[in-house]
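Only one chain is shown below, in structure tokens, and it's the form predicted on its own.
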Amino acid sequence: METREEPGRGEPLVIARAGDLMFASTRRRFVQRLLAGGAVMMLPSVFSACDGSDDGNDNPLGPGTIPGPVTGVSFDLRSDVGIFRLVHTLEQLEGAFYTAVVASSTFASFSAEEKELFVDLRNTEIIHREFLRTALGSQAVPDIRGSIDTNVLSTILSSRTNIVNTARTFEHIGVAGLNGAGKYLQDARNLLLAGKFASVEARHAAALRDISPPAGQNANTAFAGDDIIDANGRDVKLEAGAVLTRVAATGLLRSGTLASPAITAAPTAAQGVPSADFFPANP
């Protein structure tokens, strides 16, 4: 492991390589330092890893051995803990399509600003997921990669449309079920947590919208479009429920990865009230 050890408390911690994250003593140092608003330096080497290049592994999915296939994932609302492992799930599955596009060979096509967009959403959902991973500890959703169908992942990546149209349906169901997820939250903390995540999310979605607006948008307003804004003037949401009905709907998890039904306990009445839905036709 070649994480440099933080000799004084104003240093950022240093991340050298993509696989310092898999230590434990590694992500629990980098969580620390960004909970107590300290700076964390990544180099370089940590993203362009993510490719597969640099350690003899050429699996678009990412470094080191992809785990077998996953089963059964289930989630618990009632708290904050069941409620970050669908956040986790959301992240895993982010962070490995993103790792996927930037080593395709549909990537070459792509603008220098795209390229740039889609590096950064890699390297920040890698953040994100590592983030949750080290926060949730034993309660960590499982490494899914292994779960991602791959026949799927291959058709969206055969072309530039496929790959911007799922980015961005990931980016809004991100926002959606962050907004929807809010209420239920118990601990301010988390709440805050959550309201950061979503904030980032948005961003992301506004970006893809402005480089490729959907169908029937105006270029010059898609990034911020009325479709994406209630009559209340509210940003998209959607229930734990029918985040996991989109992201089935995409067709990258295979069946069974997910438990039947994968949500165990909803939220109590004393976390909060389910509202009504809002998601646009098109994202």
Given for the second form:
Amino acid sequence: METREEPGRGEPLVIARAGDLMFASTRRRFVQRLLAGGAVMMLPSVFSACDGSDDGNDNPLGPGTIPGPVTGVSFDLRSDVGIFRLVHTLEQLEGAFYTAVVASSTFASFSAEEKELFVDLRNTEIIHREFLRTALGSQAVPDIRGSIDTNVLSTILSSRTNIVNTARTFEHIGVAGLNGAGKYLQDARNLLLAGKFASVEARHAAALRDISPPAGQNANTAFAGDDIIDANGRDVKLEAGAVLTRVAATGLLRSGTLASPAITAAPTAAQGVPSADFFPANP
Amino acid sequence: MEEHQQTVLDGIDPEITERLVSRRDAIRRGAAASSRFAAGIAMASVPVALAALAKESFAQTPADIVDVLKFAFILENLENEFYRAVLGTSAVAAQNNAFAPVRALIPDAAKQAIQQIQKHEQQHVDFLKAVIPQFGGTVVTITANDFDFTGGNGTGAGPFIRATTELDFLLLATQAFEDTGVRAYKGQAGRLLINGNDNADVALESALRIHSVEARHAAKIRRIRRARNPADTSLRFSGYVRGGGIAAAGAGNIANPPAEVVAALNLIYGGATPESNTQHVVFNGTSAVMIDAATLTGLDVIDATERTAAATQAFDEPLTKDEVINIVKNFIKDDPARGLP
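Show the same protein again, this time as the form predicted together with the partner chain rather than the form predicted on its own.
Below: every chain and molecule of the assembly, starting with the one above.
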């Protein structure tokens, strides 16, 4: 792995696939992108997993060619479309993550129960991702697999504990985000759709806590433990900004993938007003 | 892309279609129409006009909030009193006594899970009881005496009576109650969507947060049931609902289930939008489209033979209020004064 400074940004540019720079066309694209303002990121484990092959079939992030990194994704939450774009981003991350989990060497050591669970998770998140891509059409968030930090991903994939903890985090962000976003939706059909997603994410979240409760939680009640259900019997909930903060904290999305700020317009007062978040440090 | 524009018409449920028609009549009579309706109609673009009408016709009233909360209150009481009877903590001795045989069969781990679930149902009851008056509603009085957990409408000898003596039957009934709760909240959420009404937002957000807790409960019970029946892959370790109707219940370990129970499970996992549904409507800001989740592009990584099952699992489906009432009516003794059923 080589690193070079990206001009004008001061962030190290990671070149994932050393062999790529052997190709004149790749070098050309590389230099062009650098000159164009530094949207280039190359991914280390793409290199190791693909061994220079361009078809990407061995790529942990999924079959087919992984597109280049995406930058500057932003969300205008004044419409249902904008809110679903944020959900689409989450589903893309989850789909890519679970695809990589199931393809990882660590997965082979999972129990039969865990294998079934994670294949179900992967399939669901891929369907959610592709459903939203279709639904959003031209407004869908571009394929962000190329924006996943594969160093971070590799570290997570190296242990069952890391995988389960990350999965639990993602599913709880998903539940909390959908629970927080519902009030801003303006069309009842879209609210119903969000509800169809939300309870499925809650099933994931419960199953993951059931197989691997966070430290200090009773294994028999962790599926809906007192740390994630409030005194009124209500589940986790996050406003959109907090969702993105939690996503950033996973380290899986390279900086620059999302615009800064990522939320260019908050929901209007007519859509709804923010409420207090409820989310533990370690869901 | 698998968008089927024509299903703008097919995808909207009949009740809404009726309202569309009445709204259209209203417009024809010269009632206020937004420029969007007018534009759609002027262009003679039926789908656009319908989509615009549908959006505006969903408008709910504050009365809907109270109705939804009162409905939820009754269902939460049903669940809460059921668990109290199972655990032996009901205020009514007869309810506790009825479940004594099965109670002795519940392993400690499952008992702890059920206690946790019961705690949440009590919290939901208390929360709704506190919130309904804030919206101007009156809380009806409900006690354990109002319920017949055998589904016998007061006889105490209904089709679910085996839940009082058989652990697997009890767990199936528990799962069915929880999944009904998930589907009921999902079906009512749209009635809490009142644009520009902050109070409605509060009710909606709480309902959504209770809805996902019910889904956690259902998932946990499914996992307990799967552990008891490892070969029954219709009960997913993921806690998902796979397929629809009786197949989604995972009732394979119940010997000779009564026909009434099979019929009830077909209602609980069936309905106008059964759990096996893979087609979902989305309004993209311009038009409503129906998309089939089983035939999307980009599903390559999913085994082709698994895609339809995966698509049913990936979306939980709603029940209408009438469908829920039809399911629970025999668990709630007739009492017109109480208001339901």
